[in-house]
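Encoded as structure tokens, the following chain is the form predicted alone, with no partner shown.
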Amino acid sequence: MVHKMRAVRKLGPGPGAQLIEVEVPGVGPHDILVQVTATSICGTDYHIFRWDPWSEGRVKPPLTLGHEFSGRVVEMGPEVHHLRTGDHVSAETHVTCGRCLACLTGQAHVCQETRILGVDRDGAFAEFVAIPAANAWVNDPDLAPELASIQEPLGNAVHTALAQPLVARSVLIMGCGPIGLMAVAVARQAGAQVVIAVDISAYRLRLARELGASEAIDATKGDPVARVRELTRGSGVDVLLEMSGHPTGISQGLRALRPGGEASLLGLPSAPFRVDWGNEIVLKGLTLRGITGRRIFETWHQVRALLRAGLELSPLITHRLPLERFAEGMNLIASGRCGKVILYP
């Protein structure tokens, strides 16, 4: 075994990262050391890379970056059981404490005590990523490491698609980063009728209809609202996914669901905003729905379901890079001409 390998690591306060040669990480009782095969750019990773005002206040360098990974097994702690050295291996990137009331009673998802891989403990931009043998996902042997590396932010995005029926009904994406992109294809896959998305991206946009979007909107082009109301006779669409966070698409989002409909939220606003609370919501009568990480583990199940099914996220993946080259990937998110950038230690 091996005893260094090389990492990006934020070694300091304030822009950047750096690629060094680091001790590998140790195993725990309970832990696994992964050889990491394919470890994709998350929006995450980039505000840590940029050291925007969330990440100074959240995040505690030195660390290695990353989270979305794939890798085989290659070391494991004398009480891992269930696993072998050889499986082909992603992770649920929460590490919860499994005490508190939500971990009890089935929503680990929302523990107030999680610690993130890449965020609050060293993450998979590296040849190795030591994790807790409790959150490995064993993924089948076909499936390509890269879409492998990426069913993480996939879940954001069947967690988000699924919390609602979408046989048969009209949904409304909103904001079409990588997640958003993913929820095209998960609600095509799902049944829904009609599926259309809004950005203000031509790129993105274009993603959105190689993913099977009905129909793509231009948000800088005229009124979505009105143009969603065109499509659906009048009356709005049944479900909203919003995966902005921008105010002027939540507000849009809401607006454009008709009576009765149903939101579930993902996206993150970078402050507080005023909304029509009255009008856009208690008047139309609105089911909304929070929606953070994935459900632990049952929307790991329904993503191994969906990828089994033919689930087709190829055009997501637009950018492939050696490890050396993550800068590279980050300036590729800061432009947003890009879906899922995958680097290869």
The other form holds:
There are 4 protein chains.
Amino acid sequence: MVHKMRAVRKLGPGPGAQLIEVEVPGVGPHDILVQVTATSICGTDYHIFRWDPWSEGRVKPPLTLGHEFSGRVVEMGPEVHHLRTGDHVSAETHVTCGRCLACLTGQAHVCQETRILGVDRDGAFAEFVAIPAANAWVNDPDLAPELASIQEPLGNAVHTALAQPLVARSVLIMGCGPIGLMAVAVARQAGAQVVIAVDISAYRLRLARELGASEAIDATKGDPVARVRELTRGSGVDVLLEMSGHPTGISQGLRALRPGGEASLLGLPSAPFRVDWGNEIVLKGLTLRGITGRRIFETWHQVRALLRAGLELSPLITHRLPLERFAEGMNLIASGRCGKVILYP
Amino acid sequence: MVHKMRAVRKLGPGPGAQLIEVEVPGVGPHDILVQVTATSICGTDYHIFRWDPWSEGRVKPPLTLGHEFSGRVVEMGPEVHHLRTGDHVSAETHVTCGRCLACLTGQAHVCQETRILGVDRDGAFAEFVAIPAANAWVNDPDLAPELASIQEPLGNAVHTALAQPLVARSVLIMGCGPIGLMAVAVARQAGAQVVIAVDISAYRLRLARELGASEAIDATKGDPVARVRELTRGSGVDVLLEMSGHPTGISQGLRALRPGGEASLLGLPSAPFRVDWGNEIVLKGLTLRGITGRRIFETWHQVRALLRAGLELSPLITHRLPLERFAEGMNLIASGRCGKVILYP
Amino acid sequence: MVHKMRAVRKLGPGPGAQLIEVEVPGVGPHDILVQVTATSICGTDYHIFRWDPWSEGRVKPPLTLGHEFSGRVVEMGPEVHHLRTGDHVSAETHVTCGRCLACLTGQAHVCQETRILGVDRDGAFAEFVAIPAANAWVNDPDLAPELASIQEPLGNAVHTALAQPLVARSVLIMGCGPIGLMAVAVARQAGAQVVIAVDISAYRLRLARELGASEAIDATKGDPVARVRELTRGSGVDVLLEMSGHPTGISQGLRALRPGGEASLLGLPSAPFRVDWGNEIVLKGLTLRGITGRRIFETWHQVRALLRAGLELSPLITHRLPLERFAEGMNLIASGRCGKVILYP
Amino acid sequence: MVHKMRAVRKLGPGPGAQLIEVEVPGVGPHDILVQVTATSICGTDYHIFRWDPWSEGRVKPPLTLGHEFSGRVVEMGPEVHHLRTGDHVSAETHVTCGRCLACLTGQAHVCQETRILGVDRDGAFAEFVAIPAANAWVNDPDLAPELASIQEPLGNAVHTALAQPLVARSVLIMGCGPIGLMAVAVARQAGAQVVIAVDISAYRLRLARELGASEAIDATKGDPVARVRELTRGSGVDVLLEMSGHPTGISQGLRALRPGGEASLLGLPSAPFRVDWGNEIVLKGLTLRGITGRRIFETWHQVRALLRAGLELSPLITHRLPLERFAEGMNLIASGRCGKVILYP
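Let's see the other form, the form predicted together with another copy of the chain, since the form predicted alone is already up.
What follows is the whole complex; the chain from before opens it.
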């Protein structure tokens, strides 16, 4: 058994992180140790890397970054009975309390005691990661490690997209970051009549088209609300998947919805902003659903089923780097000229 | 057949209205003429009476005001077959187009071509009112005319309250205007575990208690959010019925909801305002439903069933006046020291 | 204006029908007259043609048969305002009362006063058919007449299939008559993980594969329940679409469902039969939904959206005949060696 | 610490049971030991006591009977952290596997690996019972031990009743055994417009009236379906709660439902029986839901909320006996002349 490993650690408050050698994490009675095969960079990892105000308020270094990954089980605590050494696993990255009202009534994704891998406890930008066995998700043996790694954000996309029926409906996806792009592919597979994607990056809009968008609107060139109305014969879309987290995008999304429409909201604005609550929400009779995390494990089963049915995400994986080039990966995220960036330990 | 009647009319732009003698309205082939037995004043009537900015933009005088009423069918157009002269009726006051996507798919309450009695066409503060037969609702013969008249706003309360399950759940009603007060009684009858009412008027909070609130919180005396948490053992309420339309009330209501909670939004703010979208809606995984009008006629059937089952609203009817004292009624609405005010033509 | 037309009529009780010349139907104030472009044969038409016990109890000859069709509006009653001469239309074939509880609360498909075209009033196996304007559905101008005609049974398939979510779920379609075959295509488009079709006809199973079934099981060759379990790694399917109406098929379908599964039931057994209610429904915690007709007009909008999105049904239209060869069409239906049979007046 | 206790045990196959002295059960690392304060007799206990064919196939003596109970925590395994000695607890009696599809997706109540207290492992007709800590439900401190004990069957009633909205709807409860009677009280509290109870026992119908039934119909005196139609102005009820498990009751219940109605099915017939599937389920567009167990722990939260809100069940607890008179309790169950029978160890 090895005792040392390489890990991308933030060693103290402030920007940056370092690849250093540390102890392989120990394994508690209900935990497993996973040898990481592939890990992918999330926007949150970048926020912590550059040490934004949210990170400053939440993260307590030293900390190993990263939470999206896949790997092999190499060690199990004595109370773990449903897994086997060698299992190909990924992880639900939200470690919930298991005892609160939310956890006991099928809403663990809103547990207020949630601790997140790579945010509140050591994460997966490393050769090994220790997780509670209850958080492990056993992958199909033949699932590619890169796809297995991005199941976690794909779960966000699936949770958002499938929070309402999409079949035979017009769907607007506002914001084409990686999760928005995944939502494009999911909405297409879910039988949406049309999938309209909006962003301000030509790079991302090209990816949206490759992933199945019927129409990709550049919001810097004309009013996307007017264009959505044209595309829906004047009525507006049935469903909005709000992935931008930007006040302008949110407002445009609400205005582009038809009366009686439904919206799932995943994007997080950085601050409060003005909303035309009466005209855009109440009088239109909209239904809005705030989305966070993944339903545990309903969403994971849906993710597995979509992948088994052939969900095509390969255009989304744009960069593959060895772990030591993590900083290059962070720069790619900062540039916006990427889909998912995979790191190999 | 009489040819003249008294009606409360706004004769031109600007504040006020007059009781004058006018022609009894004519009846088209699909219409009915109703002799009004009781009519009640809505906040909207008062907005038009005092000529607020919304009225100025929408209302085209001359116009007979009023839309909540009950009465007897006295005349029917030749194409009307399902009613009988003498029927005790009230009316769905939204005259919808019948042809749009919303109308054809069970969402006529969000029809964008809706014309409203007493707003867009002559209303019910009169001895007679003509309505499309399709909008008539035949009351139980023994339903008191006053209760029959207030079924329309009661429908708003029922639509709002029953948009999610209330049984065995904690319910917060933010804002105790007449519709909020009705929602208190409805939530109580629907089996809510607790019904917490919030307002800033001691008069209205007393009515809330009489109508069944478990707790009536005066928002001018301490933080209602903290008090709601106390009453729910720290967790927050399961359901919010937002009836205040006030930015502060809306914000408090959202904060008082538990993670994963649900809100129905009926109150209309007078302008856009700042919302902490990320923390209060998205990350909490809330479901919000904008509510307008009544489901046609699902809500009316629910209203009927609740009344048949003994829904107790009598404390709410605080004033009864002859039609000629309509201005006094308007002043009562302005004062806030009333429940529903009934006018008798 | 022509006054005479050819129509396939049942002139009295007993088997058979005749193509004769009759008056073109008159048009009431709320009706339209449609020149039929294409009409398709339903199993119900064949039941009436051969005069089965159900027909004997319900149908009152003389009667023009047929209800699935598309055509052009050629005349309109004076109260019809939302259509235009020349419109390319199909029809919701259930003429509902419009006044009962079901009709007034969004469930017109279960109206007990429903009168059906070609069953209770003259139908569409003719050069012209008169229908209430409220039942007309305006087609996209470029929709092929044959596809426009089969939208009515497609609506049955869509109503059945979309009564529960199918995306990312395993779906069993029991019975591959034309509506079952349509459901195969719909389930595929709706994002089902796998679509398993069961029938006893090799001809129909071949069509099921062409329309997108992942697996087509011949129930005459081994136990379909065992095969479904194999295909679902032992768990059973998430969703059953029961299209067989056969006691054996229904029982197999229920047994093939996983605990907690959902079923939509469209198939009509010819008589009561024994059900293992406790073990197959109650203890498994199943949800069953009886399906009849189409949601008016929610289902029609879904049908339109699916067709616009490219739902591929062409393998299903296996035969095209001139109206005078209707008896040949009936024989095809009797043989089971056909998909949909189109007649051209 | 005591080491011996009295327990009602079935020592071998065949009718009957004995009160004997046995070892107090040991406590595994994730278990707790509860000193039983009150325990109540379920129909299932009686089936095992008299050794019916179902028991013969499932139960492996020796076994301590009983599963409904309340008591105090007296010992906890080393891995139990969320409870405290002295806690007033009841138990979810279904010990589920925690790993199957159902358990991982919020449907543990249909886990096929469920082991039930007093059926598959030693139960609660004893001074002490050991249960997994994960199955413990901490009661409000002031909840009476008898009410705390009957929460388990009350959970069945609540799961059945609240599987669809009841507020403002007409509800038929077919079968007034203890769980049916509980459902009467729950439906009343949930705001049902009318609650119609049907049974063949005058004793039970009297209890139904005491618990809030608007109407209690003796099915031995005339046709209950006809009577239900009368009470619902010809339309039939909106909701059926099927608690009889009797083919006649089930058939009457389905016929008494209005088109488009909903039914929750808890009653278990002893054998398959003939169902008019086409006319009674499919063509009426019914929704049927098989119900088993309780949603873990959604239903328990609902039970708690209903009890906190004052659900009145005291008429239901008709007999209170010391544990040694358990055989007398079994005879009461056999006679049908009882509500719930409580045993005190």
